[in-house]
Amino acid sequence: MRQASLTMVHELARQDKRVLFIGSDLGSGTLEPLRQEFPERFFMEGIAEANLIGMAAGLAMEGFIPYVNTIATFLTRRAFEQIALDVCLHHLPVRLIGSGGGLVYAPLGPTHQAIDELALMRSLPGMTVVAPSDASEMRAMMKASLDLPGPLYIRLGKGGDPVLMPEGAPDFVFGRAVVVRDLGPVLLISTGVMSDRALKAADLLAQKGIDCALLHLPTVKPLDEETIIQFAAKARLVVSIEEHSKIGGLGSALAELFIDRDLRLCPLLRLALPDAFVENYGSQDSLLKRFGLQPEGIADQVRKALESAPS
């Protein structure tokens, strides 16, 4: 995913002038062949996020589509201030992208764990935040993002991640749902990598006489409200699932849809990561696996929940 992301803006760099590129001490070789292609809409900035963002600001002012990556948590802590005031306030086109979302980079502890980073980025005014599931939706999504109005925050996963979406799909459309399953008494909404995992939890539940619909959202915000309220609206239990803190994310986000609608729907289930720094090191799928996140995992919370749901 990460490599797609990578691609795509050289292959946007080629269909138009303004498309530059700015990263935050990566690796030797990362875009070369942009760097060699394009060496004036190339750069490679020191470890300082803050002056990143003010750089790339400063370009998009100038009439530059500025794609800035970096480690998701280095680009959306330290430089929130940055984002906020030089990016969001001017409503600029912006591009951060956001490497190790979610526990990709698990090993190496909560400094580099982007769990938190969602909701940093919907807190801010005319940000757009997306989380593609696969390479697949990450170059449609790309394609589609040189044309977005004001800034983009997106969120990637390690790379190698299984395709939910094959080639071919429809294009990309920012805030529009993909419905994967769209039949069960149980609505599972998911984002990112995890749409998989829902898909995978939704075949085991099946096996137990459990249909699910499955709504994936590739755009946190804006969400696709009129999707989502007409499939929770059929549904006995809604269950949202995310690779991040149970505040602020996705969950939240359908919470606040249900409330600001005044909705009386059914239940809603929120698997996410708890409210908490993660003490132990590992790989991803191990912490997921601890927290209830790996299709095993949900499948039995959502099969305990519909239980005490309200038939």
Given for the second form:
Amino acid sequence: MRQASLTMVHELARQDKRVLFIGSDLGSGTLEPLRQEFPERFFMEGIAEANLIGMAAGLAMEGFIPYVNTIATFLTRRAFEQIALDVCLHHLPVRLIGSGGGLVYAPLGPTHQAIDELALMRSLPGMTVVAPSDASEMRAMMKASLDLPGPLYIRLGKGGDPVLMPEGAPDFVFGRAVVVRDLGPVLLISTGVMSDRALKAADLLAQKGIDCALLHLPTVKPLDEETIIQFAAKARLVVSIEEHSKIGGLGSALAELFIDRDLRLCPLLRLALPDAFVENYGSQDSLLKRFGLQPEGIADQVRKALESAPS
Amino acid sequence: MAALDPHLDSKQERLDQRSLKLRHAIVDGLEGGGRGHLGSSLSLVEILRTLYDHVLRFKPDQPRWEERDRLILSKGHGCLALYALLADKGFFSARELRNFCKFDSFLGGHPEAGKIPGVEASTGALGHGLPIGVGMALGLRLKKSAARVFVVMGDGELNEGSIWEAAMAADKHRLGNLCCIVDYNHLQAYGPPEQVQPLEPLSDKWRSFGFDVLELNGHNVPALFEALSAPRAETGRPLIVIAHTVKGKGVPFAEGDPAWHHKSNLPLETMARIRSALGEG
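Here we have the form predicted on its own; I need the corresponding form predicted in complex with its partner chain.
Once more the chain from above appears, this time first in line as the rest of the complex follows.
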């Protein structure tokens, strides 16, 4: 997914002279083809996130469209004030690409595990927040990003993910939910790479006779409120599934929506990471299993919740 | 170092009519809002006056004119001085100064781009202007523009790490079109930098970061003019002008007093005292 995203920056740079790339201190050879073709629009600016974002804002004020990439935690935690003030307050078309969204950097520990960045970015006025599910959806989103007014945060999930959105799927539209499955008393709503696990969980549940609808939300902000409400209104149980702290991410966004739209009687099961720094290492998969976010864990929790949900 | 102490020297400077007029405009804003960063604005007047009177290229009726020079007041709390200059140049009516900080005003306690004609970047949180200025200078170079970027910072602001991140970037990119100015008024909110976070040797620091450094009396308009107007593009080196100033300059009882960094709920009699201390403008 990361490769798809960065390759698309190069594609966009070819299409549009306003597009440029800013990295911090990324791996050797990152976007070398772009650097070769457009050296004046390739910046590798060092481990200085505050300057990186301020500089991107300054370039955007001069009419450019900077795509900024570094590790998600450093990008969103270290430079939060710059993102809020330099980028969002000025409503600039700066694109922030956060590498290792969620638990991708599991073995590297809490400094690198991005468990709160969707909440941080979602809280900022005017920020669009996306978490595509796979490389093909990433490419489609990147293509659409060129014309998006205002700032954008892009969560990069782990590369080589199973394809949920095949090539040739409808054009990416910011703020539009993707209906993966549309029938069932249980409504699963997921984002990013969790949508693939949600789909597998839906298969497991179907084997037990429980049909699930599945909405994949590549855009966490703004929410596709109408589609969500339309599906939630006929569900016995709504389940949010995300690789993110329970505070402030997709589940929180849905809870806010349901309260605002008076759907408070609809039971909402929020499957997410606990409000805690992760104490284990291992792999992304092993941590997701630990927190009940692999297909089996999701299916188990849905089954239990359904038992106590009103019919 | 020269024998002359530029800090002391600046105290002896007498303000001319234009400097007094601009200071009265600052007090107009202070009166209107009943509050403001008076000391931080009064130290800035000659720096901004020199820029707007003699150095910057701009068109008040076309604030977004592409060929304009860009000025970022990174120490956004000194905005009353900027507003006084922008009003003086006709970006908006001087009557607006009296609306400073009022509910419907576009002149807030820190300057906002998009609201105020002539303001390039919203500032207020310190340490933001120089990174933005670096980006602007790079962008202008990419566009092959001859416009320059000026970033005015406070001395306390230099505590921020982002300033030094941006300084490294300005050196790396050899931004001859970038000019920084430090309003070195030797007083932060709490007290002198020596008590808070010592800055010296400040010139040496900037020199070692790859900047051409000029140090001068920041209330001396001819000296500022000479430093700021010289062509820079060919040097390939960013410039920093360390301008020694007096916080509260022109109002003797406020000069050098940290209590005048920011004041609110100012009574009318205090306003009268400020006017009287300034003298005729």
